[in-house]
Structure formats: C-alpha cells, structure tokens
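One chain follows as structure tokens, the form predicted alone.
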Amino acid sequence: MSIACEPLIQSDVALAGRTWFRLGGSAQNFCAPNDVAELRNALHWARSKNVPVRVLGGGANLLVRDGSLGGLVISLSQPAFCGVSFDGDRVKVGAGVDLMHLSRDCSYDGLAGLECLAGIPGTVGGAIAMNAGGRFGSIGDSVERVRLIDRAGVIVDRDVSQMCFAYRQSALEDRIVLEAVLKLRQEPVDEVKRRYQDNWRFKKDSQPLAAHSAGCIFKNPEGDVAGRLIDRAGLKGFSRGRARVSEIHGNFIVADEGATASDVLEVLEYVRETVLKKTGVRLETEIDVW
C-alpha cells in the first residue's frame, strides 16, 4: 500500500503561500490526494514511516514556523473533497469547501444558519475541527452529522451529539473531516442576506481583514475577551521585527512585508507574558502553530 502511494508524496513544498500569514517554511512531505483511496494510501504511507500527519485547510488559523516541517502535510483541496449539494434545507459539503463562499452563497439563497460565519476564512473541515465562529454563532450550531477518517483509514459517521462542539473545539479524536451535513433553515432571502451583510460589515469595521494575519491569536478567557485584555495592557501597535499587534483589534497579529514566523512568535509570547503579568490571566492560543 505504501509503495503505491509514494508517487503522491511531494518533497519540500513551500507552505507560506498556503497560509493567510504568508509566512513559514516548507513541508518535508506533502500530499493533495485526488480521492479517498489516495488519502488512505497517504495515511498508510505516514504510518509506515512513523511520521505525524497534519491537515492543511485554508491556512487561516495557522502559523508555520520557519525552516523545514517534518512529517506529512495533507491538503484536501482536490475536487473530490470540495463538493456541495443541497437537499431542501440540508447541505452536504466536503471538507475542502471554502467557508466564506459557503456562508455567502447559502445566505443569499435564503438558507439561514451560516450568516453568523460571514467573513470567517478557512475550509469547512478546519472550521468543524475547531468549531469556528464568533460573537454571532459557530458552525457547530448548524452541523447535523460529520464523516471522518482515522489515521488507519477507517471511515466513521458521527452525529452532532457525538462531536461535542464547544468553544473552539470538537471531538475529532485525531480523525480527519471528510464531509459534513449541515441543517439550515429556509427563511426570507432579504432577511438572511441582511443579517449576513450586517455581520460582514461588523467584521470589516472591527478587524484588519486586509492585512496578513491568522484571525484571532488567542481564545477568549472565561468571562472576558482577549482583545480587551490586550488593549488594556497597552499592547496595540507593539512590534518585533516586522510583526505587530494590530492597531484595529488587539487580538490580531499582523505580518508586514519582510516578517518571519519567528517575528510573529516573539510578538505572541510577549503579549501572553505581558497580559499575564498585568491581569493574572494566561491567554491560550487559538491559532495552530506548526
């Protein structure tokens, strides 16, 4: 099985252009399987080599360190993982489907439930893995069931109760999202579209969407908001190298031209340490750091 998969594995693939930060090094091994059979082969290859597997979605919630990244990076970006089909108020979506496009298209068709995700980048698979969302709701609110594959290539279906969605987490148990069925609501198009546009404008006005960033860096601590704590600590605009805390939203780190992943990590750790010293709250990262 592993021999059949060897030609699918690419070596030394740059990852910076595949992330929203536009930073970081390369993957020693990279695979974008064409279908589930090739995905299984890639997983078997990784097991035979005893290397870790990481799944790259839209790169919106991710910082890749500088240098060479070991293991195998898998991208479910091929058409087999990007299907969208509608059945009344239910929509079946592949893991590689673009979340922002899905949210907009459903909202503009009068299917309510995803307008709360307006302006949130990434893929459906990544969004389900971390239960992506914001102040208006999360994707887990609309999930009916999810199809997953484990590292041994075994496919399982889980309904929403088994996914245990909570704030920025779900019960994947080291499995990879293949597809999901979302249960939406048919409502007047004008109403759903208006809510979507209101949510989009809120994000546009309150976050540095045009900059190279990875969304919110830290999770909100219980009973408080990370951005408020960072602002109170006087950290907006703080910089190291070519990375800085956004002046628009304290929970965003912006990578300016010439920044490195190390610059971002220095800013991240300084912010965490300073907020801890000034407030006693230790912020937990929301982004993945590879």
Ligand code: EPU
Given for the second form:
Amino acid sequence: MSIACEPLIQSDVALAGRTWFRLGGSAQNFCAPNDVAELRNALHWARSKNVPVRVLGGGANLLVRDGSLGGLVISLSQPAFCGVSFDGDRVKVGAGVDLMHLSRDCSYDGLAGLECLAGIPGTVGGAIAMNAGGRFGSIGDSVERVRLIDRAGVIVDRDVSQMCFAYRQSALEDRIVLEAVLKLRQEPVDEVKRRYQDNWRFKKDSQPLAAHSAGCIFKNPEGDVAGRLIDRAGLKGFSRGRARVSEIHGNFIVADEGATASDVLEVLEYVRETVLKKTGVRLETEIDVW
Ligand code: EPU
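Let me have the form predicted in complex with this ligand next, following on from the form predicted alone.
And the full complex, kicking off with our chain again.
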C-alpha cells in the first residue's frame, strides 16, 4: 500500500546545522509536515516501518551522534505549528514557536511570566517536553493547558496538573506537543522588561553564550549544583579532541571548530566519572543524546 506522506520524507538530512552544538550526523529520514494531517501520515509511516520517531525542536538541548541516525526525525517548523495568538493575559502558541522570541516579546509587552526564560533557546514544544527553565523559574509555571498528539495520531488536551511538571521533566511520555495555552499576568511594562533584562544579563555574565554548546549538560543533583561540583573537581578547561569543559561555567561543554560528537561524549563521560569519584554524586545528563 502506498502511503500519502512518503514523498514528504527526505533522506539523509544533515542535522548539525539544526543544533546549537553545530555537529553530529544526519537523519536517515526527516519530515517537516505542513499540517496535522501530514504529521499523522508521517507518524503512520514510522509505525508501518516500525521505526522510532524523534522530534527535533530548536536543537538547543541536543547532541546528535556522528554518523547516520535511523528512524524518523520530525520537525514542527512549518507555519502551521508556529502560530502565536494573544487573548488578554493568555497566549496560545504552537510547538514550533521560538522560545527566546516569545519570552522577549511577552516581557516587552508587559505580559509577565516568561521573563524567567530570558535567553533560553529552543522551541515551545521542546521547552514544555523538558520543562525548560533556570534559577528564575520554568515554563511549566506559566502553562495552562497543552494539546498533544500521540504516536497513533490521536489528539488529546491536558491541563497543567496532568502535565506533572517538575525539575526538567513533564508527563509527556511518547506524545508530541502541538500547542499550548500559557497564562501570563498583565503588569507594568517597565517592571517586566527590567526583570527580563536582569535575567538576560545574569545569563550573559555567567555562561559561554558565544561558543557552540547545548547549555547545561547535566541536571543539578538534589541539593547541589552540577556546575559547582565540576568546577570544584578541577575540570574546567578539560578537553578531548576539539571539545572542552567551559572555563566560564563548569556545566557547559563547548565545541570548537572541527569537534565531533564523540569528542563531546568523551568529555561528558570523563566529567561524570571524575565527579563521581571525587564526590560520590552521579550526574544525570540533562541534554538529549541521539
Ligand atoms: N558555579 C560555580 N562554578 C561554575 C558554575 C556555577 O561555582 O562553573 C556556582 C555559581 O557560582 C552559583 C551556583 O553554582 O553559586 C549556580 O550556578 P548558576 O547560577 O549558573 O546556575 P546553574 O544551576 O548552574 C541553572 C540552569 C541553567 C540556567 C541557570 C540560570 C540547570 C542544570 N541549569 O544553572 O540552565 O541558565 O540556572 O537561570 O538547571 C540549561 O538548562 O541549559 C541551563 C543553562
């Protein structure tokens, strides 16, 4: 049986340029559906071939291994998934919407809630999946409800309590975010803007934002900070190949020109082992590794 979507699936699509690390291999099968019907067809295609589906968001929290990646990579980057509509203090946003732009635009409009996400890259879908955030708050704090699609193509709505947002996690399971309604607060523009700018400045001053990286590599362990543990273990500047632990923030691995995913993984595992030996704490990876 021929499947309607098959021609939309592209072969051997390089992923490096779609990630913030700017490295890694290619997807054997890649699809950027134009609408939900095409997305369903793509999911159906993957099920019929019995291959895994991975959803590519902004590629900000992702390391793609070198070589060829099996399965299907789906990107919700087409306009149908990138809508933004405001209704008072609520905003309905598509999964493909750029988080950095959204947090800035809302903050500069006096809509409070997302200023805690200043400078955090990625898409709304990816951010919801991992409850992205930092020391000032997380996206889950502003979510009212989320529309999801499961691997069988069934759409379900979930309210915030059903999403079970916790530190860098949500109850998404294998569903894919289609859109979300965020509940913000109308506050004086100057105040929201100032908080946004303060948060941005904090990030700029403490993180290696000019380098290629995937942000923080490890989750903060209960009661401690991964960056501090790595720093105290004397690992800043440690390198393998063209990847190294940032001298600015211990929880960042930066990839210099020519770095491979293997270089990054060697640094990552060395850091994990060394911190375990020195402190007894086993750091858990925050980034996705494909
Ligand atoms: N610290 C060190 N050495 C370092 C890094 C940090 O001693 O090399 C100390 C700092 O001095 C500070 C403490 O550790 O006292 C916490 O550091 P920071 O404020 O940078 O926060 P973090 O816990 O390391 C978290 C998020 C970041 C987010 C920042 C700011 C995690 C794993 N990281 O970092 O998120 O940008 O707060 O909001 O939760 C990301 O997830 O990719 C990310 C960068």
